[in-house]
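Below, in structure tokens: the form predicted alone, a single chain.
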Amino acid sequence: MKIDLYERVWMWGVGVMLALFFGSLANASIRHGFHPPSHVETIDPKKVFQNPLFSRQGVTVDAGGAVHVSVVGMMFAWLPGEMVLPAETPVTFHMTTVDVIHGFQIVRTNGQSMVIPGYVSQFTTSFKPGDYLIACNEYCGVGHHTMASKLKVVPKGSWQQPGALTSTAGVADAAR
């Protein structure tokens, strides 16, 4: 069989770059233990609000001082509607939902995370001051688009840490 002298060059240079792909891949998950993160949390749906991470939502300060928010999303809001977070401060989040796939989206930074029944999703960061908005980027039904809730970022010397904060108003927004 003739194979033309560029088609040639082209598999052989395919066949470098996918084991220089693969052996990267391998060097990096044998040698230094990289993972991709998965999912390893997981929650029964029917149960949310009876789990202790989920009864109450909100913001939460940890005895070592690390600061956690729990977000619960359901059709058509995020429970909490508002919080308020310290800037320059990594602040993990816990977020979980009760009905269908919705996507968690602090629009203007890095956080985001796809919110999947049965399962805890979980990311850190930290932002500067500001009010940010926080969305659904995944269509989850009619009232899709009235997913959202608000963040407000204060200075970390002018945060009052919370005992938790709760509030209804995503609810509220999205009843109208």
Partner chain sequence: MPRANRLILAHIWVAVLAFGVAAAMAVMQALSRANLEVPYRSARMYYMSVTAHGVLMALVFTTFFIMALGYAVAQRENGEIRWLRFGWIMYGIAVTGTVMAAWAILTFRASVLYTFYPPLQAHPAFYIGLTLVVVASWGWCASIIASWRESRRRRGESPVSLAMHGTTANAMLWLLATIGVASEMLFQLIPWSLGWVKTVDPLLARTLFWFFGHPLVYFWLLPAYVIWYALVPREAGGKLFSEPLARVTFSLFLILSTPVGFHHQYQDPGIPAAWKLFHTFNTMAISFPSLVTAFTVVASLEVAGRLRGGKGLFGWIRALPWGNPVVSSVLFAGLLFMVGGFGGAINAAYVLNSVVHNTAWIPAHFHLTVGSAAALTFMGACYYLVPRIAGRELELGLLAKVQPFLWFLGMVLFSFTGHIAGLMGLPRRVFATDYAGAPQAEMWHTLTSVSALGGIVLFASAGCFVVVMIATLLTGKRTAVVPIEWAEPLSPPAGGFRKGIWDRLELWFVVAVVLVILAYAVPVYDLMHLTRYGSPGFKPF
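Between two forms, the rigid core is defined as the largest C-alpha subset superposing within 1.5 Å. Everything quoted here is computed from the prediction, not taken from an experiment. Residue numbers count along the first chain shown, from 1. What changes on going to the form predicted in complex with the partner chain:
With the core held fixed between these two forms, Thr125 has its Cα displaced by under 2 Å. Superposed on the core, the two forms barely differ at Pro155: its CA moves less than 2 Å between these two forms. With a cut-off of 2 Å and the rigid core superposed, Ile30 has a Cα displacement that reaches or exceeds the cut-off between these two forms.
Starting from the form predicted alone above, please write out the structure of the form predicted in complex with the partner chain.
Next up is only this chain, free of partner chains and other molecules.
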């Protein structure tokens, strides 16, 4: 097959460009561990509030000092409705839903994940101080655009480690 010289130059150029694209992505993920949220774990969506991870929603600190957040999505709210986190600290979010698919998105950060009934989503990220809006970015019904909650990120020094868990068990009971 006869291919014009200009075409051949272009094809090589394109090939090299795509190889660089993929190479930099693979480098970021394999060497530096950047991945989209890909946690594999299932959960019975009818028994979310009986699960120890989700019976109380909000911020906890584990025995090793790492900060965790448990979030439950439902039509049309994220539980908890408000939370406070320390800045420049890795925070691991655990999310699931009791009804349809939702999308957990902390606006203007890279913190987001699909939240699918029957599955537990998880990602880890850290924040700069400020007030953040958490929205739902997957259509979940007629109140989709009202599904939101608030995140306040404060400087590490002024953050108070939650003594008891930030309990919203009352809301959860009502929703059960």
